[in-house]
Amino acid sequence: MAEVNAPEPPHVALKDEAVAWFRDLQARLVAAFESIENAGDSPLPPRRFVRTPWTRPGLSGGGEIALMHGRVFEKVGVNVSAVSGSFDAEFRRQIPGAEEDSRFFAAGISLVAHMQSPHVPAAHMNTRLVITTKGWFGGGADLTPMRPEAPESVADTAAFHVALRAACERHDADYYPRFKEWCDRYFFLPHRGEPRGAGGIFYDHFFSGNAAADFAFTRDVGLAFLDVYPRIVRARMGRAWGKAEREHQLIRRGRYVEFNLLYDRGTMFGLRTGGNPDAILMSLPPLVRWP
């Protein structure tokens, strides 16, 4: 991964374990969401995830798209990937450690859930390991209620942040305020002057000096999401809703599209490194409106 005679970043020793973890977390999330689908109160039958493996010509590695269009989850994807290759001459200048050597390894999990019910918040979670001549973990999780000011949304947001705070504080008391502020700053729509949602945590290019500890923290972020988000969905998915609430939901989803196509660094990284476009653009909602 690194230049001759340059020491490898300690993250190289974690590659196989990290890939195994991302796949294991995918399996746990798929099982949790299918269980919720089974419990949904709808005359439609519960749906299941469709898994689609992928590889890219000229790029070592690949991944799997796990996608479900269901009666509770209008569209939810839980994707994993592990790829290696070389950055192009222009993009390598934007990536830490890539100017010295353009080769890279990247692995991770990415989840986006868009819900049938306007009362259930959309959610995003991703964690990743990237190695150039340097190594780091990144990711986070955030929540997007359709009406952030509604009492149930305030309660859901509070529960979501409590879970993420606990995951952070198991490792460092500074992580939660630091990564919450980073999330608020990152998931912001400058052209509208508003946040995409109710926030969460976000971190990138993160190396504390202890790669194994950073990996343990990254696992805990995934486990916190696995615990709290299904609880939020189950608590809200049975509430009745009507045409006006659906219309508002579709308009609010436009903010999601705007952010992911205009500002999201993960979208750019995936497309510039030969990733699968269907997996990368999985984050977009199935239906959306602009007023």
The other form holds:
2 protein chains.
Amino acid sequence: MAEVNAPEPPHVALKDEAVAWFRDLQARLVAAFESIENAGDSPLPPRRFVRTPWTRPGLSGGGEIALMHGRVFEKVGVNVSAVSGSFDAEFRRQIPGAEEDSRFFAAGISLVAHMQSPHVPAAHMNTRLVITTKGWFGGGADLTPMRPEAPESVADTAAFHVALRAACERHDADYYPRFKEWCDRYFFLPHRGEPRGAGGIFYDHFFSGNAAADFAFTRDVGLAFLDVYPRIVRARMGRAWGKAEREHQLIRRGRYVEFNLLYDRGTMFGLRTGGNPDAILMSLPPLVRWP
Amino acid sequence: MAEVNAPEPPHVALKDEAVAWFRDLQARLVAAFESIENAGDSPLPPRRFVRTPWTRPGLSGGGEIALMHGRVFEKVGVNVSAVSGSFDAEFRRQIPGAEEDSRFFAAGISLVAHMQSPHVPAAHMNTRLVITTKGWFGGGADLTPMRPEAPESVADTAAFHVALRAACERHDADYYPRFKEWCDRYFFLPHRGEPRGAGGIFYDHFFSGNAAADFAFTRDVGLAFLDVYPRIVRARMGRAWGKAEREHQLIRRGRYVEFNLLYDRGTMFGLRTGGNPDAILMSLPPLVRWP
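So that was the form predicted alone. Now I'd like the form predicted in complex with another copy of the chain, please.
Below is the whole assembly, all chains and molecules, this chain first.
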């Protein structure tokens, strides 16, 4: 973005380091999930991630989908991308700093896990750096138990929030309450009057005034997720389930699809900027029922 | 809409007759599909439609979902509704004639059929009357074979278009080419560069200057669908299929969901105007795979 006619946002100096971080976090998450896959107790063999690099016409840079269809993880994607391009005329009006210059840089990591067991919550984690004539970090992590009111789900949700709260509090006492509330507001299906899941944190277009500090916070969000979600999966994956629980899981997954296609800003951003639909729609569950 | 301060659109005089027509067409479609269900050749028993009337806070009037989960029709909904309400401030700017007065009347029939057999095309038909300070009819019908290039699908698609063309040509020589092209443009997934199906006709915000003639045309669209789609189902439903064909069908259904939630105007209209989400999302397939 050195060509942009304006004082450069300080985020430009962090681009390479951020891209390297997203790759590093991807590698750690892949290793953690493959290790869980090995530990799974199932007649099926453990599975591995399959990596598919991609580029797209009209975008420089590209990304990599790492996707596993396993015996514990029914479908889990851990995608990274780092692309530069131009927003179209209509879309740039919706993006901070893009009115002046349509060019953008966007890099990030995006993870969605849909589990075989209805007792293991689905999860989402995504962090990103976006640079237009402005720069910001954004992201978050949230948990989707199939029965949020069940005692195990309440415990998992509490552990998840404890981990994210700790990551937030290392940086600013305001972050956790602010970003938790933002998450509750964001992951909500107005047509159902229902939250998508049990929350977490969400932040976007975020620049505290110190880009390096925001990057450190963004790294800690990823590390908190890397710590807590595998613990939740290991604690719940051994429990047996039956047909009724599976059916309920398939129906709950429909809400996930409804949210992602009707309301999710990241999905819209990706599809509208010519991103790879296979990478963007990796978030959609492997099997879904609308009864 | 007698309260609207403007010369009433001539559609107001057709409201009762249109509502009665949508109900009548629903009854005929339900009868035709239950008769096919009886003729199905399967160890499962034939099933029947279940009717669920609904009302919604903030809307006067209501609707009825008629839904069948059968041995031929895996999931088929034939919904009618007739409601009056008010558009919210943001939405009314997108609706013809609603800038001046936010009140609207909308009545229609909406049908989506997802079939057990991957050899039987899915189908959609929807016609409606909408009145703001303006009035119009809209709707259409389109066919979604799972493998549009297969010879049987080419034949089914041809038969479907012949029926719709005949309905159009009874009214205006321009309708079929115009509304066929509109359908191809409308039922398209830009993020995939793919059409949703094999087309049909689509028209919206349509007022020829003669509301009674537009109503007669709208009736003929429904009758053409009532004639041709049951014939296609009967011709294809007996053919055996295997696991690979079923898997392909489940994946193709994902495209249907993507279109309906990302782009469909009717879905958006319903959800944004406080419609019944169960009725609106009846269009979503019973089981879907995103691999």
